[in-house]
Amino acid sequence: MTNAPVKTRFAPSPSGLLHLGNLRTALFNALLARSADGKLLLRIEDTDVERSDDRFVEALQADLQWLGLAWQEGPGVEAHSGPYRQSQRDAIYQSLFQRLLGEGHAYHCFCTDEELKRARERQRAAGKPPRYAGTCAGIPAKEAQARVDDGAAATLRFRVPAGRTVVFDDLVRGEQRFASDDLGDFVIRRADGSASFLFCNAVDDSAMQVSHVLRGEDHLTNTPRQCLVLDTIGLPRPRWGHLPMILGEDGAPLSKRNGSRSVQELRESGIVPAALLNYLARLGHSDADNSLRDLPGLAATFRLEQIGRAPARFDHGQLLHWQELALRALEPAALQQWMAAAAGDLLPQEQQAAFAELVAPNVHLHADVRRWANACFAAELDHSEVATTTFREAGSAFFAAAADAADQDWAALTALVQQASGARGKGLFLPLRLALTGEPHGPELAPLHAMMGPERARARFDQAAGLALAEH
């Protein structure tokens, strides 16, 4: 397929929601695939009939175009290849495992679960890797055949040739071999009669003319199978590339326990598709150019050679940083959009603007836009007892005074509080802060007073020079 036009692809199973390990596929298939002109394809690999779900399926396309990854082809984009789910491919599995049992490639295997199981602990007892033994492979066809006739539960196993080595050229890792007898006649079909994902994976990139697959690592020791298996079925091989896997903070492979979230949890606390996409482009491949950019602009510094082998390690905080130029970039309506999105029925839709404005450099996520909407436009604030603590310090008189100056500007205000309690610095405007948004650090004070009015600035300061006077 050296020659044939570049064609990638995505072929997940809709088991579960869109993670960030899978998504990081997804995307270094279409980088791939736009950096070459070439196509981005989208299988949906549901052979497994109790693990998949449409909701899924769903979900998962939904993530991509939201990501902006779009697929030139597969669901809803038809082509000469399709269909696109493998669930409604069954006819090609079939008619391919009666050809390869007819020509003694495969074979009928009625080894129970249990006894493979013991079979793979007394191989592990005296040091042996655990493979299939070969139990069934000497059964007679027609013996096999009249068994399964009869009723019998069998797997279908792909006969590996012996004394061979299996080589193919990693895209990411180079030459990689593998000896055939170290592989172990392997299940190509499963007893309910679906196809396994080593066969339709591997025949459906052929049938497909998908040209190049980059996959994660635990992928690497299916390859020198599924090589066999296209091998002597007659069809081309893709190019594989296996990337390296991505660990969580604490070096330990990534899960929901050390950070992994999928991407509709991401979406929702306010993760947007360019923070996303411009830190995931980065992790485990390096990039010169630490700019911004979007999908075209990571393309075209997308290079193969520079995927690293070595695993990648999630940063909650590197994608924090993506995410907070990804804010700075976006236009003042989007901006405002997603904060609005965020603050829900607490932001006045007057003030979205000057809030947008304000609160911009303090804010990541939508956690953070919610509290800052609180902080500004809630009725009462629920304070710390470091608040509570200073205003005990600072006293009544100095909030009764910032209250009857409520009306004034800010500079005016902060000249009236200074003369009647003779505060400075630290002293003036801290407990000022505290009482108008129960937060030590964050927007300037003028603009925010400004934008909360006199009547909510002198309830905070009423509400604080109560908790003045409480006892301890």
Ligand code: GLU
The other form holds:
Amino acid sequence: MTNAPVKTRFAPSPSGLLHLGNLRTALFNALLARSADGKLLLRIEDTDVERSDDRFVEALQADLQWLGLAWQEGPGVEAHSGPYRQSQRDAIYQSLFQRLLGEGHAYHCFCTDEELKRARERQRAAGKPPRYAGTCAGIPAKEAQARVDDGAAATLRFRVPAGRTVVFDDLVRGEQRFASDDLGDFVIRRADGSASFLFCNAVDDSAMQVSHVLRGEDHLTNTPRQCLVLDTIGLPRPRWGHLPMILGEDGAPLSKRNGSRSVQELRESGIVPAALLNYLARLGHSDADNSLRDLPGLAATFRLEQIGRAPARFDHGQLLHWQELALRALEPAALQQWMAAAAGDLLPQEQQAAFAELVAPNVHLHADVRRWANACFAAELDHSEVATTTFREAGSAFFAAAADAADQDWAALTALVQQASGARGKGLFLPLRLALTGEPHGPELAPLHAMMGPERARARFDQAAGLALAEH
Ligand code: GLU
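Write the structure block of the form predicted in complex with glutamic acid (GLU) for the protein whose form predicted on its own appears above.
All chains and molecules follow, beginning with the one already shown.
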């Protein structure tokens, strides 16, 4: 890396919630910036008015803040390169359009969507890649301007120079070469007057002195066009690195259908920031250090050379592995808070600390916490067929003895039940466990019983005794 200050950026379009894919892009940019003592910039790409929504602008900032992915320039952290919403930067784009038009690097295009579609179909049928045929490229500028002045709808196209090779050195994939003749003149201003993504994205990276851009591979074919735009205007290019895509567990591109969740959904399910960050930092980036780390720790081992070129595969099991480590690393008070967020309504206030400590090894997500909160504190359990059969086999006298001893400590209770029933080992503990929690496995029974208290335990044993006697 050169000595120039490193500035990376995350530039989401606020047309939806943040998902795993764009979150990983944000994280890699944050890690790259941190690893080089640089800055992360946040820019909101909202020129597409139809698809952008302020609700998503707020949601994505809230998600980044929740994860601790702070930006050093961007909304709320103004610096000289702002504003950071493209909808507020239109004057910059419009003056560049006028310049490009005046210099002949751009021209008005009057082709309708229907005409463009038919042209693409003809090209495809002839086995050629679909690209703009140059229909309006030859209209004299004066004539085109007169048509626009008369109210004709027109986009603005960038005039791609013929016979050039566009070369750039991708931070992940190495040297990339594109023939300009394959690109086709592309739209830089939509018919409604707004700047197209390709244009303002490139102009802003340069105007905001972004030095390094990590983004999804789906943008790779935009890059030569963006190089041409910047070179023509005379603006410096940033360096781009294109990240291989993320595949779902079924090998298809990650989408809602095969496991992609929005950050909000993951948060609501109970995933904690450290789990998500540690997981994503390894998704398509190899890191020899398998320990759970905070952002500075993750940045310390982040290397562009360690970014894989093959698609990365999302693995829910791995995410849960990091969740397990992250939960284990929480302070008791934070763990208790996390559990209360999941099941505060089910947990008696005075038992929250004991509950958190006891069930911690048995939970990954909020749904698990709710399941255990129910198992420990619900008035009655909804027993499975397997549990009911076990109760029948143990017999009602077994549970009557347990109910009688419910106010004893666990050692005394089990001794009394053993004496009364002759049961031992698994034959003793499995029916007791199932009666108390409805689950065949789970936290240690002695502290569990102590936490539940004699009344609840007695009620549970009575319920099991009743089921042991019930008709099939
Ligand atoms: N707004 C674009 C997107 O969300 C940004 C692409 C880029 O990072 O350059 O896909």
